[in-house]
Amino acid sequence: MKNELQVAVLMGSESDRETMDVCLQELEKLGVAAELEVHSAHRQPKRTVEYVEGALQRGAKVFIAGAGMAAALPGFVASLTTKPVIGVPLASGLPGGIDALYSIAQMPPGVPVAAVAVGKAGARNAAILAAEILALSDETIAKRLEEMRAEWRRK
């Protein structure tokens, strides 16, 4: 695994840790390095602009926002950065997370955020996503994610 920062992973809530440690758990499996924090596009934007622009120092490639109800963080944190956005819907709100699906999948033109599906599926779909994308120019994450896939189909 690399030192710097490859996949930044956001919540808006520490009610959110209990889905969003499956995705943290699946980028580790990949040997993705990555980090999970909370920050809340509502409650403070300030500190989540600094935290995003720190992880870019820092060389995060790809970010995975998981975001419940208004779900702003995925759309907010791409307004921030020209770099991929996953963003995982999260149920909290509507019954089986409708509205933070539709809210992550609604992006003006020209602020794409990827959605996945609602809760852990979803989170662990991101992570795989964000090993992909890494994966166009990482040999070793891509061998990792070829490991993974043929040990699916074994099963």
Contents of the next structure:
Protein chains: 8
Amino acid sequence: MKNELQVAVLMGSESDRETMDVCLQELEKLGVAAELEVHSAHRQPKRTVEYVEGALQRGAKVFIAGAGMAAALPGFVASLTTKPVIGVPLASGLPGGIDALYSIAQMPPGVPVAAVAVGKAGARNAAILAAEILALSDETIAKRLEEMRAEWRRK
Amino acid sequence: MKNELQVAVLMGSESDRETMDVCLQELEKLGVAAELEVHSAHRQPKRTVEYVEGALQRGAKVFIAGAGMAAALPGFVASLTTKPVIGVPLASGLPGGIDALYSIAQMPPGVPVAAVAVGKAGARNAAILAAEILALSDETIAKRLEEMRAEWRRK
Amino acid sequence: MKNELQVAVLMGSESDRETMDVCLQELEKLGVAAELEVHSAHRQPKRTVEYVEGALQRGAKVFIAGAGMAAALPGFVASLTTKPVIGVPLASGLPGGIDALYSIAQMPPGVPVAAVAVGKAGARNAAILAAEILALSDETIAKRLEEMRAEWRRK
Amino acid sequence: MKNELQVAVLMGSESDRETMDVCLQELEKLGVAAELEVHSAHRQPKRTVEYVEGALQRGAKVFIAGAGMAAALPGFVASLTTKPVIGVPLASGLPGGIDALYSIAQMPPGVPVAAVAVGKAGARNAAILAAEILALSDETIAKRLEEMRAEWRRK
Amino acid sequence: MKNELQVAVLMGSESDRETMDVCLQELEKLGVAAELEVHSAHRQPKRTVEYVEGALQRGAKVFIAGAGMAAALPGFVASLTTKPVIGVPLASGLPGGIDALYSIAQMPPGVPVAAVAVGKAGARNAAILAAEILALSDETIAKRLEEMRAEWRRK
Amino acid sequence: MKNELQVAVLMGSESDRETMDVCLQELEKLGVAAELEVHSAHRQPKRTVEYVEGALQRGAKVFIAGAGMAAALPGFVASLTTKPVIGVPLASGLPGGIDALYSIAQMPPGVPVAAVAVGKAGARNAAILAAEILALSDETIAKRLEEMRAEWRRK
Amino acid sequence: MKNELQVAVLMGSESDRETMDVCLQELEKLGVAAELEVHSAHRQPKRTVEYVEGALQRGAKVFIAGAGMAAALPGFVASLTTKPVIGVPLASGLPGGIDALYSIAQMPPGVPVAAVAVGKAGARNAAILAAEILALSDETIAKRLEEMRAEWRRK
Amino acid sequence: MKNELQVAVLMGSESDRETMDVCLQELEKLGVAAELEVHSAHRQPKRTVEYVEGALQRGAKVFIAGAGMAAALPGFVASLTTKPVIGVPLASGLPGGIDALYSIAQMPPGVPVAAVAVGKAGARNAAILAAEILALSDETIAKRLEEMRAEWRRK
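Right, and the form predicted together with a further copy of the same chain of this protein, after the form predicted alone?
Time for the whole complex; same chain goes first.
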């Protein structure tokens, strides 16, 4: 039965939606129960804390957070849970999102964030990575991932 | 009477002490009541929240936070208060502290952090900037700042 | 009564107006008495000196300077006053305004400039930071800042 | 019973051992069954393929690969399996390991790698991230992670 | 007789075709027998191995591989053959293709790749470099290269 | 007769002396009348203005200014005179002096500074460039420059 | 009488003309006798040598060379003469012309090039810098430069 | 018979010898007839032209040039011959040799240089790449390269 939340996807701003929708769509294609919400670590820290706690209660096993510029959101989520957190750097500040890439990849020792590529490529890979993590204990998702790879081989 | 805290200085790790002591010493030289503590936004977010709230109650008017790598600390403090927050990027990750500089300077619109230079130059300037802010309503500090400038001119 | 100048906003070139207007509008929204003028540290150093001196006489407590490329303007203003100076890096030279960001953030020890993010995000944050500084001794502005934060929380 | 391999840790060169030992030790501290081997994607691709296949048969659920310069190893492992792969950028080429960071983070869409920070901070975080992933279906590891966080809070 | 393949040109994605066509056209202008195919080191490693082996049997003496982002393709080809491999960095990730440039140029000792400029300039130069290599034992190509230089001198 | 000053060399800090002495020595070797002084654009703007005005009266035809970090000194001198100003970026802030290089090279249109390489290579080249400028109307220096080149050819 | 060439302006490619025309027009406005030609250090080294030698015979006192990417042209001209050479980095390769900026600014000790800003700002400043150099022994140009500055002050 | 020169290795400065000796030793290990000389494109362009012409007459089929900073040497050699030229970026200027890497990799269309990694890794790979090129028409070298790869596989 899959009516629980598996992956909670957050983004720092409404303007990140086009990119992070790529993530949500890929999760749906892989059969992962996911949702996407706007949350700001800096503007609404308490609301973000409450959302993360609620998502955990609803069953969230993996968090994905997309953010640009100082991109504190993934690390902020990681400070609130020991579930795996994946960070998607977005290019809303310095060119190419280099500021967000550094902010997300360069987490201090103790609180890891899994950084993926900047922008849509990363948004899609975040979804696949989350699916790979869930697939360790979910055979349906594991099968979907294998099918995706098999399809590439056929092309 | 100056038995209240004026500037609360935080740093992300014990290993930042040598650099951030430059900040504390400059504050003392300028006659500013300050203290320096280690706080991690990622490892101990609740303890940091409590410290900031306590510092505000004890009179803190300006916050200075030194941090390296993803350097979330200054922005985290800024999310908790509308007092001015100064961020000192420290070079504990990428060379020159470029990761911390981007993380601190590139704050998203709404929650400002005042970034200064990387390392000891920035630690010292953070202290002077805090004094300049306090000097707007504190004539003793204003006078000390003027004396410092006058001394430079004499040299 | 608020007929005195509180924040003097300078920009290095007429072409910076669109970005720096964001700063001026945010200041007005926060109830801060501000004005915006074009001044070039390199082309008209004396005129800039005179403007800064005049602004101080008219009550300016905080300076904001937006500049691109070598971006000397914020540091030049900081060399003329012990009032807090906020620098907004603008992207008119190297991509993303990385040249202006380094020029503004990397001030040598002794003469601080508070660097904010590149471009409009920084222009808006410079205004809020200036308001935070003024709010330490101005309850009206302090109240407006609290209202702004409260509004975010409601959203 | 824990006599199966849980995390296979690879590194591109014998000279990476000091850094990657930090990863292995953290895994051991967290009660994760792990091993560390030198494998070169470029010099010995077939031997690496065989190792990955063998590790999968011995139960490996997560792969960690540390590499410097072009840092192809994490992506190469990711091309061979749908298990989660974590990449640790190492600073053996350009200063700060920026070349390895880009090579590992900027994976093309379809084959994700979870990038962590450059060097020892990243090596340690890779171990914790792997433990977080395993903890989704392993209560002993989950408990250890919670204890680690609780210990931080006490400090 | 020139019905054998001389240069096999690979690219990581169909979206690289416009740039890599510049390479193919320059090879044809220089009288080099070449072909261009899409191959992904990460998605279809086995298919790429088979293509490289087939190309070698059909006479390929030089390989050119264009790739963006982590740009593993040129190094992957180089791990499969001792024929010269030329890598063309493409700008599909970070601005200017800086990620691909580092990934291709910073090959570890033992398995060289000849990096050229990012994008179309590099695509064209890869073709000329391949022709220069072939010209060492092919007088027709050597003559064409000399003619190209002579034509420049006349202009 | 050569008892007039030809080249005034400034540096931002006493700690720059070792590098800028390379410049002074090269100027002396080339027979150029030069002097080296510490001047801070930010700490002592008026003293710097007076020095530049005095140097002009004593005959200075070219200015060389070495500075690190925000490196405003060369541009500040250029704002005070229409004589050629050469800027030497020094590595006292970000690694390699990249901050100073950008600050010096990226002067806005209207007030040029001639940037040379970072550090001692640049300090030496600044001297030779100044000599090349003076040599346009000074045959003794022109001859020395030709001799230096002739000596290289003999080696 | 001013029928001699004073400043020879070279550019690496016909596609640089729009930017380098800014340089030529500024030189004309300042009353400097100048000309602009396309020359490639890499494609036509001998033709470039002949042009430089001819320009010297026709009276050229300063050279300006605009180039993108590896941007060898300014350094190549500097290797042929002891007259001052000004290099204008152009953005035809990496974003912002960072490749050209490094190639032009980072000349090895012994053969200086005066680097200015990337693109049109630099093209214009190269002209003013050349005029400043010529003005040391040309009162007409000196007067024009003073007038330009005076005009700025009036604005 | 192998008494002819096969690979001419140049370096821009005596201080590059320790790095470029790695290249020469690797060439010797692979049975390639090579020699290493100091040549400066900027200081001694004519002497460099004569050396390249002489090397071509003595049979040189491939050129390798190591250079730091503006690193014009590889491109200068490439402008003189249609033989393949390999460029080794050296870290004598900006950190990591990033200036030399850009100068060597970003050659304009028409005159290719094969860039390898910065420093000793690149020096060694330049030798192997040169051997791979020669091996296309030299079975002894081809065999040595195959043996080197076979040895890796055994390890």
